[in-house]
Amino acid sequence: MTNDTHDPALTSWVASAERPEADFPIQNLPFGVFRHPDRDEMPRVGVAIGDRILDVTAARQAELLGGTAARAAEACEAPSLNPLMALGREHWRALRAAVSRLLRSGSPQRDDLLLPMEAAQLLVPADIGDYSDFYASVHHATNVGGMFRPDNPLLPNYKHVPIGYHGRASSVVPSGTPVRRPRGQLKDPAADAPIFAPARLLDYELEVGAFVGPGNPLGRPIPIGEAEDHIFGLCLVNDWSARDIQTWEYQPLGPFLAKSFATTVSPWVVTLEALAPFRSPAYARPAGDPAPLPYLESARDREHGGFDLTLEVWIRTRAMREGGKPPVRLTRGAFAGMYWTLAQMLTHHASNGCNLRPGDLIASGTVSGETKDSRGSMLELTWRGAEPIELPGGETRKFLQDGDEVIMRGACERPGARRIGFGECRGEVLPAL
């Protein structure tokens, strides 16, 4: 449900999120965990507006957050998003409800609740206990099953359950943050024994993030009417792939080594209420496909469940940056037209009776779409180096080389509302040691 905070006719009295490029205009507000690089003190929660930093704690400290968005203000005292994740939606709510109200033009000028964000460390906004990544775009699905199984591309369960694999917590980094080129067991095909050494086949992968707010005790499922109760917000996540060492790993168990060295989020994380005016139908199935089952359906979320959000992938090479070039786009796709709803993933998630926990991220997998420019990955985009990519300057990529660096984007726009932006998600690669 949309309200006040969305009307597109809202502004600020910060002067830079009126830009009509804008990521973070007063219809946004993103909540991130952000650090002042020159003070000796705790990470602090803050909410971004333009190219600003509203400092949450300060703002509650100045008595400017009133009842139930003071108590959300309290736990955004803590040095990530966690505590105010566990509080629920209402909670939630009232807080960028507040901070809605102290930002817009009309209200006094507070310059010094406000930081600029160039000026800040961005951090992980949450502790993550736990990290799942799934497998939810048929179209990314087909494209990687094609290429190893051209006559029978997907695999017998992927209608019927949302695929995913536990991930490495430990290794999620904020954007911004190098990512060292693994190392690990390579076989060539025609090899007798795998070498170890350091990945050649290094890729990207384009996702989307979700993080859970309260959580369900063990044993107790999320009926699929409520998960959206447990999904704080979303941010972009790039799952770096060493496709060489996946191909080596990945039978029988899947995924290991080949995704566990580095995965990088965007630093802010956009409600669910802000993207409520982006709200789309889930993906349309195709006649003859299977229904889902009971406990993965809805009437809400078939009709409510997609998010109207368009991904970009940047590349700028090191002889780009060299060069003083820009980077050059590779990809554009649309994450609404992922086979598997967020709602489904995180039902599905706990529906054995796992318990999920406040600031736990799960991740969409790769999100490709029909057309070759709408391609998620690199694996993809030159169908296992067999297609290179041709870049300014006569550079060409089948995969990604040291230096090179990986922007995503993110961005939801509608006729009828304001713009609003996820910010980027970037990482650079350096050599394996």
Given for the second form:
Number of protein chains: 2
Amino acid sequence: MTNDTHDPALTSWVASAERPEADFPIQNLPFGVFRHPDRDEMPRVGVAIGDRILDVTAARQAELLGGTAARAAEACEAPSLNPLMALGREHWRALRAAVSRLLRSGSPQRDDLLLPMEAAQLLVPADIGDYSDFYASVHHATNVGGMFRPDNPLLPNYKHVPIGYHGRASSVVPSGTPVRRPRGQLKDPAADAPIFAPARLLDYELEVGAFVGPGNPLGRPIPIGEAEDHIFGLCLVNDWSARDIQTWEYQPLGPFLAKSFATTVSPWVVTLEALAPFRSPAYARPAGDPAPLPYLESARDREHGGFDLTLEVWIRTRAMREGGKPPVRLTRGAFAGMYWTLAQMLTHHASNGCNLRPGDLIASGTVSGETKDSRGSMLELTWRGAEPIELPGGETRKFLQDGDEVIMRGACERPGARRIGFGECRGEVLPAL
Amino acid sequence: MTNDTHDPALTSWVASAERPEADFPIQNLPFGVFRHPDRDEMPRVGVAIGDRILDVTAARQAELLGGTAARAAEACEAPSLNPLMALGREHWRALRAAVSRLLRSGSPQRDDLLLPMEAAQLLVPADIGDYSDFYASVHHATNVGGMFRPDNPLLPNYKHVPIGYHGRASSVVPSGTPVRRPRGQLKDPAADAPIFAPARLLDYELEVGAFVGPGNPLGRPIPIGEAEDHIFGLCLVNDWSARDIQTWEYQPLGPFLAKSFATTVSPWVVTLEALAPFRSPAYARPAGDPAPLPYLESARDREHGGFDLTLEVWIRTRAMREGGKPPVRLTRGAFAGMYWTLAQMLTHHASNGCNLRPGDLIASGTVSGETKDSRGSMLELTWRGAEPIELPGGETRKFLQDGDEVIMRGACERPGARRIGFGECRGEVLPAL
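Form predicted alone done, so how does the form predicted together with another copy of the chain look?
To see the whole picture, the full complex is given below, headed by that same chain.
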């Protein structure tokens, strides 16, 4: 699956892409949508390289892209990645290869096609028709279930069904957007009735999102063997959650206002093509676990359905910021430990004939590992507040406080490959209105 | 609130609008989106009158609309109602009044602006960004809860929280679209493991949908007193449901694939303006029920938050169709019996800062009354199959069979007002692939 765009020896004439810690070396080339903050123009599609953005439309207009790549670049003349996502793998691959050639050392240095990333406003990369959120970490499901049902943490359907639910598309925001603490109905277990007040148990959830490429017609499922043809690429997702709203509202129809106030996505979509060198086997089910039903089972997915992707959550409180202190890491976990693969989630989603559309966002659910330091939510890290986190400077946290900034990061590393990163998924908590 | 467009003495020069049983007399004037089946052109906005559609763009181009009405008609030059919905009540009212003048008896007869409804393809009237589904009938919640928990049918949150969940926007289809029986994971209670097979317990749910007009910015709730300014109008909704998929999948995150295979909407959106003569008090909570929390409470909503809207479900099986037999009615219920008003649902939805957008669809949940003949789903009518329905010709039904056509209708009637209807929300069950 790898080709020369993955060669770890490749370098770019963009100097910042050659820093060892760069998330966006020439082996990555993720897609995003940006706007010049000082120009009132339509958002444009770009490719991240080092600390720069390649303006795809500018490259096409300079006639630097030909054939299939040029046709793919035409689809980039849109305020979202949806038209490019709809085209499919052949077009994505051709455009990626052409951009790789354009940016590699030895090619003419075209700084006129670049702009500094820090000068651009990065947007939600797709017009998300539907956002669905899964629950694919068995460790997360076991942790959360264990808080409510210590004797029976995992429900009987978990190992058969890739559990998911519909999320809210309108409130998906790009990294950097502040998140207002929601108000909602909260009910103290000892009280007779709920009150309407700012949520007290505000939390993040560390997730990975997959953007859908070509969709499927209504009524026609997607076989597991074809599922990855329908995935354009991945991003980071913070599924902000108000645990107290959730506890009171979620029976019997699931989370609603506990989640719909905001969901943050990282702005750069790392393509499956870029992730090819980092594929790993799917989660190995413990002996005794049921095999997936045949519609969720493929040898290829079992062998390659995972990703060697390390995810982190960092926090920087207001006091830390004001004291000039850097963020501290709360969590470091592996996406490879998910019980269900992205292909299984997507195939399950369409198994009833539900139509997926280009730009739909499918999130993994909270990525939690077996160990405490790999738990992907504060609910799990503090065990519902019973074990507060101690932060530098003497602060503690059971849940998020106003002014806290949550920063998620992800990166793929493997011997023989150049490290690639996802950039950041960042948001600061604002006080309730 | 009523004005001369509601005058029951008003008549139209469109003869079919004057039939006593007409759903679309000149007092109604619902908006929809249609396409000429024999022309490959962009869908257009129209207004239903009798068995005809008024082409709003044609009326504007003929310079028959002026001022605010003309500006509203400009927003109708779109393949969806979203731009018109975004404009707000002043524009809707002006356009409605202008169309009323155009179509009333005595005005010049302009058949060139009309086309026969039966010749047009009627589409989903809005580009639905998000579809949310509530659970606002206490009778439905009690019936369904009682099947699972006979001693404790209603959960403790029900009378405090307008319970809702996110639905699937992509699979909302217009009336007349056949609905494919979904496959899914089904687990017999006696079996160790689920199977993947066509759903056996396929059902409809009779609901009312509200299309959102102007939205709210993310982070800014909508006060209850302003909620109706954000509602453009209503339609009928069939929230098709696979009960066996639902039973197995819905814990802990709610319904997902049990619902997302299809949701049918009626194509004509009856505006709140047209419904003004049919407003009624909100459901009178039984003594002892908790009062709504203050954010859900307004005197005006308590006095006028309901609608005198009668809803019906009809069925026509394949055998009935082949035998030339007409549909039979299964249910007749009143929307006025809902525990929560549409304003309460909308305000609750935005109470955490969730942004609603023009064209969003908010459905009421199954409309069931206290009596058996007003239950809005087959699950409730047959009490989960225990009391099969007997149909003419000797057929019985516990749930829907392939070839069954489900037809929903709704109408408002009141002394001193001209009856207005919603048209039909219709769909036939196709066998699983």
